[in-house]
Amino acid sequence: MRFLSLYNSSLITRWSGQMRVAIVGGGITGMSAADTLSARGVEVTIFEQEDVLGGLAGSFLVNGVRLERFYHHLFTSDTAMVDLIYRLGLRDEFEWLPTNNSYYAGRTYRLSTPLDLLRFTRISFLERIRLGILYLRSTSLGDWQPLEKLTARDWLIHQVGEHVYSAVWEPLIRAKFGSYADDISAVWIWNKLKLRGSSRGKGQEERLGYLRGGFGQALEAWEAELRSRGVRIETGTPVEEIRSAGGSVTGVVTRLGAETFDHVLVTTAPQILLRIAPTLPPDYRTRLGQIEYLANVCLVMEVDRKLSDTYWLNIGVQEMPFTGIIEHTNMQNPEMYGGVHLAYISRYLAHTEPAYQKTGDELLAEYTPHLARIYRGFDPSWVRRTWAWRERYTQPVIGLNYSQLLPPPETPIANLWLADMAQVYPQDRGMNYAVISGRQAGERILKRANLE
């Protein structure tokens, strides 16, 4: 059954004016913003540089049923997505699941519930006690600005004591930021835990929610609607250059050529806006350019037998290369992928670094002595295929007061607008605040034009 909804044909709201918005990148936030404008009968033009829509949730086929390229589930808090999916008529794939997480740090320990967290022996009893205490504590704080002049590193140390920091969350930290580990904000660990938290069922075990199938049915169903509506979706486009005259946004310059818009929209990185509008002020620029990101390279194994029994295996030891590892078919049966069992295993890092360009043979060869050490008898053998995906602009790095940093939705050029995941702050990335980022992003220009 197809939900009814405001943005279905029959209940678009058109216009009489000719106002053109250029989108540029076609991930999640450009089509959410897409998707509200072209409700209003906006003439709507998607530039991404890839050949499909979806970025960091776009999708590969595995024995012909599409698997995301880098691992994604939703939290029970992510209705906006939910909503998405529900409303492109594919509830009935939709399903929220039990899943089970796992710390290693020389062994593996459960930890998908309270009683699991009572019997994690590598911190003390009373240290256990705290750190459940914490979990509870972040589910309910209100304010979270006092957060932005602490690091993680100085709140976690106040909440739970020095030891269960260097125990627990200082190796994982350290794994995922790098050189950036003692600068994160507290505001970030908090938000993960909230997350967290907030999944959990009434037994306490985490509930994430998958779409059978592969999140790739609903960006194909979306990316259909939206053309239905007279959306142009250029794709192998990337936007070379914005431009500008007189302050005021003109028009954008793609393989296409020159075209005029009214208003342009970026939704990628802040670097890239930097690259393509070169008309930007210069302190503008310096504060774009004071965000930093991390990249992240996700090896994809195709395995002939299941690893372990856990969805999601956090990294508790700082020489592995690797921050998790998520397998993927413990969430979902094998015999949705021809019976093959799939792992990621995830890597942030600085785009400069070696690995970043490794095949995905090339980073199986360098976490094998490691994979070894995880799983007892694990050989390279029982892998019969990989994949290398790779993301320059992944993870924003979020350090303290980081608000003061972050950009307005509209740039200094009139009608030029930017709205990325650094800026869904003080949330963390996902596709659920994609959606909502682009959603608004679209209601601004809206208002702008008086559209509303």
Ligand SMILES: Cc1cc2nc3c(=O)[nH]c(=O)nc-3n(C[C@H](O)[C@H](O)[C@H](O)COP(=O)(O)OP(=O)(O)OC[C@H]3O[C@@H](n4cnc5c(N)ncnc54)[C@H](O)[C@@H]3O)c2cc1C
Contents of the next structure:
Amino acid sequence: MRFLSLYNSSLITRWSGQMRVAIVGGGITGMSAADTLSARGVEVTIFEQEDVLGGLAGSFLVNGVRLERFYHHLFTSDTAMVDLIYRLGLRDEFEWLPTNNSYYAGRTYRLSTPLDLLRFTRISFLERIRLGILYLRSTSLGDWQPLEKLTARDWLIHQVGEHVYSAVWEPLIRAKFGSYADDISAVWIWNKLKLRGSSRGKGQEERLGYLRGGFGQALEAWEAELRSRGVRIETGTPVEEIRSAGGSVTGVVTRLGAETFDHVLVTTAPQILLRIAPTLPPDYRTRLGQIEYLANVCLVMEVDRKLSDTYWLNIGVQEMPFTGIIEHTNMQNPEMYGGVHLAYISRYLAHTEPAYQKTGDELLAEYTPHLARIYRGFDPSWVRRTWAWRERYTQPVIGLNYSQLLPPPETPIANLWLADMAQVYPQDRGMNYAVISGRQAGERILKRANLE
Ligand SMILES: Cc1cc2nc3c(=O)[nH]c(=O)nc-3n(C[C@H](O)[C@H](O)[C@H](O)COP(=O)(O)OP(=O)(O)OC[C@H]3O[C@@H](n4cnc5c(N)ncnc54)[C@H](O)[C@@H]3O)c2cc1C
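Let's see the other form, the form predicted together with this ligand, since the form predicted on its own is already up.
Below is the whole assembly, all chains and molecules, this chain first.
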């Protein structure tokens, strides 16, 4: 029996070695799919348009230490990502840290624990109780399907009343989704409430996970592991076209020329798939074309002092041009970065807005009057350096009845697959779901090839 199973696995490895899979995109989803496939001996090539892997979770160096271009942390429910970090030998660097949230609406209100909520004088005592009940209900709600038919606005008004909606939620949802705000599904907001509510320690304070020295370390170790397993990684190589013949995928075209593959897995936004796969049928194109994505521009500031005691500040003032301020060095020790303080200012927007193109200094100039309202005495001279990071496809817009729009993993072209963050619904995008989604995509391909 044992002989037979050994024989079978070597046969599978030899056979599957003949199967060639191209992965478009070297973010976490692409890396995870490559991991699953290469572990079964499949010949995998990752094509990544940027010079490094990592996608939205990529990082840059601050005084020699990796820092994510866009703020990143994990919730206690993000077990697939935590398991990966442990597997890559980085358990000792990973830590769960107590953090805190505040809400700015003319003044800063601490909103981290149930006790903070009771002290939240912006709304009446009865409204605070209703808001508390909403948090509790959200963490235990199992059946989210009925929420699909409700907008976040209608659901929140029903749960906590018109005043709490307009005083607390509306500015937040507008800041994030702009003109889409009134169409956002209740599922999206429920999921956010659930996530934040469940990532708590015994004292009810929020606990978030971070890899000391940056998540980039995990991505680097993962890339080394994939390479050692024979995964071919072509960075600086955008896929320009996906080719098919007779209804089946045949390969891809890149700067390296045309190459044949048995399967192609696209891990980018659906809009990119539509651009590079011209033979997709019109009805599928129409469906995918309806999925909207917001862009993000993130200003990272190196500051000579602490701005506040808050890690995560939600902005509840509609005239302010950003969604949140994340003081990274209120979670990580500034000593890690040579004693400097680091803060992100995040802004979701349409990529056509002029602010999407602004430099760090231009964003700082625009934000300075607002920062001076939030932080007493704020002066741009406190800021030693700025970086502005921008990406076009950062947040799918989750509208009503989104499950009907949700693109299936299989496209109408045989052996052309899609695994993108627009598909992790009802969850919202995140590194954890990228790990899971890439793994599932790899498993689907193995199943199709009878290699599971
Ligand atoms: C502002 C912000 C904050 C976030 N905060 C958190 C957080 O705190 N915690 C968390 O878990 N997650 C967070 N995320 C989400 C997380 O970064 C993503 O969910 C995850 O990294 C998505 O990985 P992905 O591989 O699916 O997509 P991506 O990272 O977008 O990867 C897609 C890749 O495809 C490449 N590509 C595109 N077109 C082509 C082409 N034609 N050819 C080849 N390559 C191509 C892109 O360059 C990119 O590398 C945040 C994201 C943003 C934007």
